[in-house]
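Presented below, as structure tokens, is a lone chain in the form predicted alone.
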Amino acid sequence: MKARVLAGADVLKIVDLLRREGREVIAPFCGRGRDTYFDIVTDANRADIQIHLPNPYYPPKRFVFPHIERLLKVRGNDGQFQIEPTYEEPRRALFGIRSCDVEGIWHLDRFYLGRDFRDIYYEKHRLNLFLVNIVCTDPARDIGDECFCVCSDTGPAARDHFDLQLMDLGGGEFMAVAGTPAGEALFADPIFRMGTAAHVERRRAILGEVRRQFKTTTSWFPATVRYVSEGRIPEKTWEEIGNRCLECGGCTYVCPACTCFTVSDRRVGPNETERVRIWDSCALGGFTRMAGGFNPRRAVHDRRNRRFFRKLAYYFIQRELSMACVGCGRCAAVCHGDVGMPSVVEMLRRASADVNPNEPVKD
């Protein structure tokens, strides 16, 4: 990967370069208090773009996998029907996306595009998407109490799957790393200059220090993957997790790696119906309900079991080449029952220790 250095005062000029290419640029902004969000960059708000800020709870994956998306329209009259697929092909750039969210989009790529069947709606959103990753380097603003990307090996600096990566080196300088030819093409602009060995060394030192600033560590991830994959988690532990769950669906709606959706048809005119795709959540009671009304996972702890099996079991990791957890900590931040991923991994660790067959016992 090629790298360049630029002045901190020139970072937002990258946004200008992308807009001049005809891209709709999405960037992070601050609201009131902790409220942060991604929004479209305009001439009016361009100066308000934030480089360092708490990661927005609503993940930017919605710009490639919309929360609600029309798939097709059906027009009919006198027994004659016409089906019109609805495709959106926006030319976009996500500026300021964190490393955990870069990994989340990569996981969606593996799920929707990496196997025998390709989702054409996702593919059209993804085709012209340019990702500008920001490395988390400011512990006070970038790293929340719930962040644990160091445990899922997704941050604080993404290793790949971005077009351009920016890292604050301090002293008014940033390092830019190109991850694709499209990112490298931006280096033709005079705002970028060649770096030195000292810049590379400073990058390494900063990352080493930042990795020590995370408050949440879930080092039992590998063991938990093994226990879940082998079915060694006691049923009473899943029941305990289920009893804490309020079935709100918040954890799945803020997760950058969740892929579930449902499809619904709705009437929009006298002779017109549209089919829409909507995010779904395994926390909701109707998620596994079948057409005849039978629900094989009516109990909430069965659905929690399914959620964490889907996230952690080796079968899914092997199939999609990545674990469906990116360590962003959003699930822990929004869960009122304290069954976000870090808490659940710790509960599963304790449960597995309690039933360890190799534990010495008194005769």
Contents of the next structure:
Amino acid sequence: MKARVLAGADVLKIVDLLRREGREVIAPFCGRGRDTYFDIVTDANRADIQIHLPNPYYPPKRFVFPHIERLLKVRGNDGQFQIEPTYEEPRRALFGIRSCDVEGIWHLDRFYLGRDFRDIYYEKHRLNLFLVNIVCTDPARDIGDECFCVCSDTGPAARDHFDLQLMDLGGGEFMAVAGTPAGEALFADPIFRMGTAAHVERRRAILGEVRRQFKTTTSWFPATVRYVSEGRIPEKTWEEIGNRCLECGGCTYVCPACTCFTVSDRRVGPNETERVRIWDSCALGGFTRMAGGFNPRRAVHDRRNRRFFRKLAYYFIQRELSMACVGCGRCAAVCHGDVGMPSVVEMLRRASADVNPNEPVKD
Amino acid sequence: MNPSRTENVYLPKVAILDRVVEDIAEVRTFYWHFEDPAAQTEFKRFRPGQFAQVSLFGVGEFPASLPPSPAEPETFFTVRQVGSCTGALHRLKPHDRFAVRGPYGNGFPMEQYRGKNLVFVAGGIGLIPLRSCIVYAMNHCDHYRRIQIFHGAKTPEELMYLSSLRDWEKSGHAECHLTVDRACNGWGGHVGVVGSLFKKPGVSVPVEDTIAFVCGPPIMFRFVIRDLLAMGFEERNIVSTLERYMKCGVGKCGHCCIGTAYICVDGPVFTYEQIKKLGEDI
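Requested next: the structure of the form predicted together with its partner chain (the form predicted alone having been shown above).
The complete assembly is shown below, putting the previous chain first.
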């Protein structure tokens, strides 16, 4: 991958370059307090774009998989139907997304585009999407208490799947790494200049230091993946986790790797209906309820079991080539019952240790 | 990214309802065809055991098994009225339009079962998804050895496809055994759960080289499996077709996932050996 160096004062000029290419640019902004969010860049708010900030809770997933999206429009007259699929084909750039979210989008790519049936709605959002990743380097602003990408091996610097990666080297300098030919094409602009071996060394040193700044570092995924895949988690542990779940669905809505949706028809005119898909959540009781009322997965702890099995079981890792957790820590931050991913991984690991059949020490 | 054109897998095609036949209370068979003859030809390549997504615009979409065999001239669904979508289908009249996409799912590997005995065990409307294989087996009866059908329902009025069952029996290619949980006036046949038919005097169920197709409500499924295993059936020779709440039919929406399997793309047909390993109760 090619790399260049640019001045910190020039970083937002990348946004201008992308906008000049005719792209709608999405970037992170700060609201009041902890509130941060992604928004469309305009001339008016361009100066307010933040490079270092806590990752917004509402993930950028919605720019490839909107929380509500129209699939079809159906017009019916005199018993005849015209079915018209409706597509959004934006030419967009996501500026300033974190490494965890880059990996999240990559996970969605494989889920929606890498199987027997390709999802055309996802594909049209994804096709012209340009990703500018910013590496989390500021322990005070970038790295939250719940961030644990060091455990899921997805950060703090994404290794791939971005078009351009920016990293603050300190001293008013940034390093830009191109991940695709489209990213490399930007290097033609005079704001980019060649770096030196010293810059590469600084990047390495900063990354080494940043990895030590994470507060959540005990999410031992490999052991948990093994326990979950082998079905070695006691039912009692799922019940404990279930008892703490408030069934709000928050964890699934903030998750950059959750993919489930429901489909609904709604009337929009006298002879017109539309079919939309809406994010759905396996935490909610109705998720598996069939017509007639039978629900095979009624208990809360069965549903919690489901979510973590889906994310961590070896079977699905093999199927999607990565586990469906990118270590962003959002579920841990929003969960009122403290059963986000890091806590659950820890609970599962402790519970499995209790029933370890290979435990050599007996009483 | 893949340069080839991506098809819209969520786009259904318009279908026209031809006629409706009342089967049992709240269950009707809907004969239909696609508005576009090319779509009809393409759809007719379905395999026994596959399913389709049926759209009632303004109401929604639901998965329905395909009871016809691909060789039959007509396509149809047999649907019980349980929710809003199936209710809307039941309200349609001949020549009304709705929409269908599919076929989806793996289906039964009928070719693999060549040279074997086939035992069909169906509880109530569980006979609907098995009908396709039965008709297929009857049309290819020289490929299979004995064909037996065991069908049970709560009452004689709730036995499915009675006239077809009589025709199959008359053809001499299949034995049909019926049972009801509660006999009503005029029922002279067997009374008891469907598993009790296996031990009925005069009935012999082959176990060697036999595939057992089981479909019915969860309680019936559990007991029939127990009976079959006790008779000596191997787990891999018992097949079933599962159902779940389903939205997309193409492995994306996540609703139909049981343990490690998506019912829509990995199933709906599973052997009992696979069902046991799914990692979640069915």
